[in-house]
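Quick heads-up: it's one chain on its own, the form predicted alone, in structure tokens.
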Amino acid sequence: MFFHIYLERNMQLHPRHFGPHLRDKLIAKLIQDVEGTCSGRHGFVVAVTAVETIGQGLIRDGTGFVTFPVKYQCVVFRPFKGEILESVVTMVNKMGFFAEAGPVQIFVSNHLIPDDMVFQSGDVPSYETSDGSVRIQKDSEVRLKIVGTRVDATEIFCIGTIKDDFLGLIGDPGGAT
């Protein structure tokens, strides 16, 4: 799920960036340092939307660097247990498959895949129904449900299922969608 939140960060800036474009340099450094990162508490930072305030700088002794407190708004993505996501399959093996929904990697175990689907090894490993009507392989689009998350300091891991109503294959790379 996406959230729009306020965050604060102390930014260090080298003295060579001081001048008429100091604010622009700070904002560019903030965007470069923050966008695309993950914190276990807030989730993945998708985009910085606004910079609220830039406080007075504090000179660090011995280095010349200046630390500025910056308050900003950003959009974050944090998956929750029970959430339904559309994702793209990245790898298929006999244990299950891995899929990605934006920055989140989700593992779907073979125990959380419907019983009528079996693993087919070969050139293109896949999970396939006995009649061949549904085939999940690399680059397939699937709708899945998050059944568990594990949050580390810098990463979020998810376990998903397609063993429920209205879940499963929604886009086949080999056929027309």
Second form
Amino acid sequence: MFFHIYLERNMQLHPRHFGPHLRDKLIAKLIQDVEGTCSGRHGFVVAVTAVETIGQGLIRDGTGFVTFPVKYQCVVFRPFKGEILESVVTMVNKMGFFAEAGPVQIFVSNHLIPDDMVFQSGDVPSYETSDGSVRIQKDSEVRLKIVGTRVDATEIFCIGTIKDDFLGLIGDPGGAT
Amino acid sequence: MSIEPFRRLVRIVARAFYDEEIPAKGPNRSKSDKSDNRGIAVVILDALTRRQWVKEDDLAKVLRLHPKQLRRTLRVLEEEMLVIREHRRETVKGAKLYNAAIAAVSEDHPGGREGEEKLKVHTHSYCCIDYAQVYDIVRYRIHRAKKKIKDQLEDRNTIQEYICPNSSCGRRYSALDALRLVNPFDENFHCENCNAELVAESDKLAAVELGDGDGEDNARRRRHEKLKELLEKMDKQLQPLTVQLSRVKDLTPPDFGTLAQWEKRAIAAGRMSSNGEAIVDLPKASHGQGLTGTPMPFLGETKVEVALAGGDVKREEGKDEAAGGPTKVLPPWMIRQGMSLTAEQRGEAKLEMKSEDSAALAGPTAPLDVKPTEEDNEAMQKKIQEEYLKAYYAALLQRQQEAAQMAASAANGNMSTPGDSTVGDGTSEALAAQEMKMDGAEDEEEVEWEDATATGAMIGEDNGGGSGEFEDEDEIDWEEG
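Now that we've seen the form predicted alone, could you pull up the form predicted together with the partner chain?
Below: every chain and molecule of the assembly, starting with the one above.
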């Protein structure tokens, strides 16, 4: 799920950036530092949308670096149990398959894949139904439901299922369907 | 009076879930292993359905259980949220308050217990069934059980586990570790420790079950079947319970409040009746009790107005009865000749109720399953039965003599009619009949309890069958005599 929230961060800026573009530099550094990171609490930071306030800088003794408390607004993505996501398959093995939905990695184990789909090893490992009408392989698009999440301090990993109504393949690798 | 369905509910619950030995939790596990407490919970719960708040020592005496044994079981039941307990340190006066309440409820021998009081300050425990909570707890319990099986059945929301097949390692991983486990070369899961290829847990089970590894699908199907069977079985076996739950659904559960509230209300109800002699000095008693730090029912907490229907029913009932006090069926062995009792108290007219009741239960009932029981239980039961029959016959005989004209209608074998009109004399008969129906049900349960105690009857093969037989016997004998 996406959220638009306020976050705060203390930015350290090298003295060489001090000058007329200090603010721009600070924002550029913030975006570079923050976007794409993941915190267990808020999820993945997708984009910084606005910088709210930049507080007074504090010069660090001995280094000359200046610390600015920055309050900014950003879009975060946090997966939840029970959430439905659309994802792209990245790897298929006999234990199940891995998929990505944006920054988050999801594993679907083979007992959460419908019983009529069987693993086919070979050149391109895949799960397919006996009549071959549905085939999940690398780069397939799959709609899945999250059944478990593991949230570490800097990492979020999910387990998904496609064993439910309206879940499963939604597009082939080539976009043929 | 909406209490009867709830009583039945508790009885069914007792037989469904507490028929077996109750596993004791906590440190005294080893102790309980020694003693055989099978079915004790059923007996206790049954006994509690016939009481409101009761002192545990008294209960132990009545059930002829060791107080420790009783307390242990009650603690379990309390943990299971079926029973509420209250402990308080009290002097003789505090005990008097309780006795007065008891006297007001049971409406016999006012103050007759005074001799039993102990003179020391003691911590007394009281217990009571919390019907509202029982209803919720049971529903929750069934819901959880069903959900668990269903989830397993559909493999839903289960997180796969993986085991290292290496016997020296044997580490377990969950699917949440999948990212770390996957090996970049062969894209399979490898143990972090010994680098062996992991196997999914159910696969391993399948291999164990079938002797070799090829039957994963088979194993899954078999597991499915097993679960489905389990679910069906559960549905079937709990059917009487669910029926009773749905019957109870729209009724307001009887609420006795806390011990202090109950005492207060019981005494008030007792005083409303004209014969409040024994209770007059109670406010004083409560003051005395206040000094010991226990709640003062007549002072602070009186402001709390509980507008539950259960309370109202109780009040109304108190008004209804000219004799005063909530009607309480006297235990049959207490009935002696010459006691001026209403039919309700005698628990007359039970036959009428029984037939109706057993009809309602007809579906799920099965013949009573007689189990071997403890000797002393049986002896006690026999004794009670004998006493009961004696008193019953005496009362019936007397009644017969009184009302000779009833003999004609009695010949029909319809017991309830004579009792009905004898007592109803003058009052609206329909009303009386209705009341009796309720109280008859109460009494019927009492009878049922007596043999259930011994046999430890299981759920389903419940009240209707057992008590029916008992009653039939009764009837025939009476006609002969």
